[in-house]
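Coming up is one lone chain in structure tokens, specifically the form predicted alone.
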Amino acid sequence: MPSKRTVPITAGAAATSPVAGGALLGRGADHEAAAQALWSPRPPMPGRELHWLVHQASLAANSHNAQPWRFRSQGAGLLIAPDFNRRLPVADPDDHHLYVSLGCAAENLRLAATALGRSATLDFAGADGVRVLLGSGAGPTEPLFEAIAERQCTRSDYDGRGLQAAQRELLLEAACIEGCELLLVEDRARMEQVLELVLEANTRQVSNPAFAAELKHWIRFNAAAAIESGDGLYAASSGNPSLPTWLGRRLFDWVFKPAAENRRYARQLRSSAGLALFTADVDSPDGWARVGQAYQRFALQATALGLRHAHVNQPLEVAALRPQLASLLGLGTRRPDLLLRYGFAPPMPRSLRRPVEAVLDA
């Protein structure tokens, strides 16, 4: 999944310092030519299709920006492998979000296939990750493609405008998915109820110092720190300020507090036009990255509607919970694999990428 969570450090508690203004406003400069660079549609050069095709994969959605994958050349394709290193033991335990990424990792260079006149199917392979197998078949760019280099999860405020029939079913037929199932939600009471289990998930989770120290250690909290790692959470595709990573990491322990937290998201859900909930046949890492391919493409649909998205997962993941929402939305024994809410807003700042040779296996 992507990354859901807000950066929690206020506008507010960053005036306050006299570091936190005009001497980081170059490399907050920086960060946006980088996004510019990384982001902006680039043809494939010859001979490099292979890492064409990467890169378009890395600019999937992907939890914590943690970007939890390695690619590996394998016969006529590429298998697409969990890279353990990057997994979120307290977030994640049992890595089902981490394969989630490596789903909509897959359907981008699936995607991206196509604008190559490739042929692409998609062998979820348990385990060990996502085989894209390439066939020499041309066929027709698919329009999901085009919206790769704007996707974002924005995690802002949205307008409260609802969507038009015509847009929630683009977004069901995106997201029509074998072994997959998509719920929207936009009924104000049972979002409300949604809500409920969202604040009671997201105060056991900000309470508890470990969940804590995991989020802090992936936040970029000024944009030097975003440019050198290549991946996390920028602070300021939050909305926050920049400010040195040593004041960052002494104000979030300062301001990351349940009930700032909770204010936030029922802001953030009650400007949202409804929730998307998806759900897989089967509770396993083939269904997880199942469940990551029709996310990536609502997200790649939502985007070219103009819609924004962002997760609001804490019920998924704290596992006692998980029941709770199950029953509220009809899903009887079927595991809540991902919970997002939509509608529309201007972008944020972009996130960054490590670059290709740091994924791509020899």
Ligand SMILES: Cc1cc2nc3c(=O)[nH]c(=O)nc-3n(C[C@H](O)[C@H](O)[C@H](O)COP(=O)(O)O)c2cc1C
Second form
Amino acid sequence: MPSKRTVPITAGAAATSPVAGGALLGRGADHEAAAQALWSPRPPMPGRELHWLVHQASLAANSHNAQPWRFRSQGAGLLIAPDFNRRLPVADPDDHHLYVSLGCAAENLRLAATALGRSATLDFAGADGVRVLLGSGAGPTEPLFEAIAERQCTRSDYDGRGLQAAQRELLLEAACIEGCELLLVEDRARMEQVLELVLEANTRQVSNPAFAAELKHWIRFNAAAAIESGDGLYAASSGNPSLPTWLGRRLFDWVFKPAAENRRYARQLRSSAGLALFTADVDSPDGWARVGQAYQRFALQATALGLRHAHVNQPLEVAALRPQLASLLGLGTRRPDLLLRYGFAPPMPRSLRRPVEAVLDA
Ligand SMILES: Cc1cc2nc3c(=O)[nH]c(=O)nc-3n(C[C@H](O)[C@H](O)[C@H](O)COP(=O)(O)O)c2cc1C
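Return the form predicted in complex with the ligand of this protein as a structure block, the form predicted alone having already been given.
And the full complex, kicking off with our chain again.
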């Protein structure tokens, strides 16, 4: 869509973020309270629109919850730039997931701008990230905005129910972004073939000490650790018990083994209604960020329909297995960018985020 007239926005005075509020939450603070404070819908305060927009953007999905982004006011909009200090050299050596994550944040920001009565256009700026150009005179708030505060990645068993045709159509429509494609796979035999690749790739990743070490670095084994960092993978969000960090780290070495992990992934995938595979027209930061935009819209539409989703990216993270996945799903030479399962399940504990002040450049 062509960009409308652009107008600047104001940052307003700094304020304490709910997650940053250690004093507010107290010592050993309760994760649920922190999550509630972070995720509760809140109206923007006058003069603090930029802060509010960045908050909405940072609620987006992102790899390992590393939040690899910096937000910078730039002319009549914002640049969402990569934060290479938060890259994942083992799981994501070419920064593919990092740029997908920037696209996810950009779409949340774009939707939030419509709630402020602004038009917003995404400008994919290659290795620099994604620019969100803000204008005035937008129409009504886009409906997907309402799902931002509810969306989550749900890493649990689903209930096996399938989708209705109308739900499938809405997912495809929501994810229809120029420069990428979404394929839904619900045929059980085909899903089993994909599962085989997921398990093969998972075995390779779990057996790789560098992969395990990187993952362990990002796991927050208890509420206090998750609240203190405001990032990372909270153990309870994956259905794991809360443990002191020292014990969690030891037990991780003990239990993170291919057989157990594969059993879990097989059960979870078989309990799902289908698989969603995203591919971009171009294999570059622009293409990856576009996939992020499409995926975030898919996730928000799924949320609005009462559907859950989780990632099963193993066969595209293990580069050697990508061609097999591509050929199985008839992708030709296109790179498989993201692989998700979807279905119905109750929500899981939420993940946290760092405060806006930690990601917004003055
Ligand atoms: C590019 C990308 C790759 C991801 N890969 C995985 C993955 O392989 N396994 C997984 O469980 N979650 C994966 N996630 C989900 C993130 O871990 C999740 O978004 C993050 O922890 C924040 O949690 P939330 O989405 O529930 O807010 C991925 C997300 C993105 C954007």
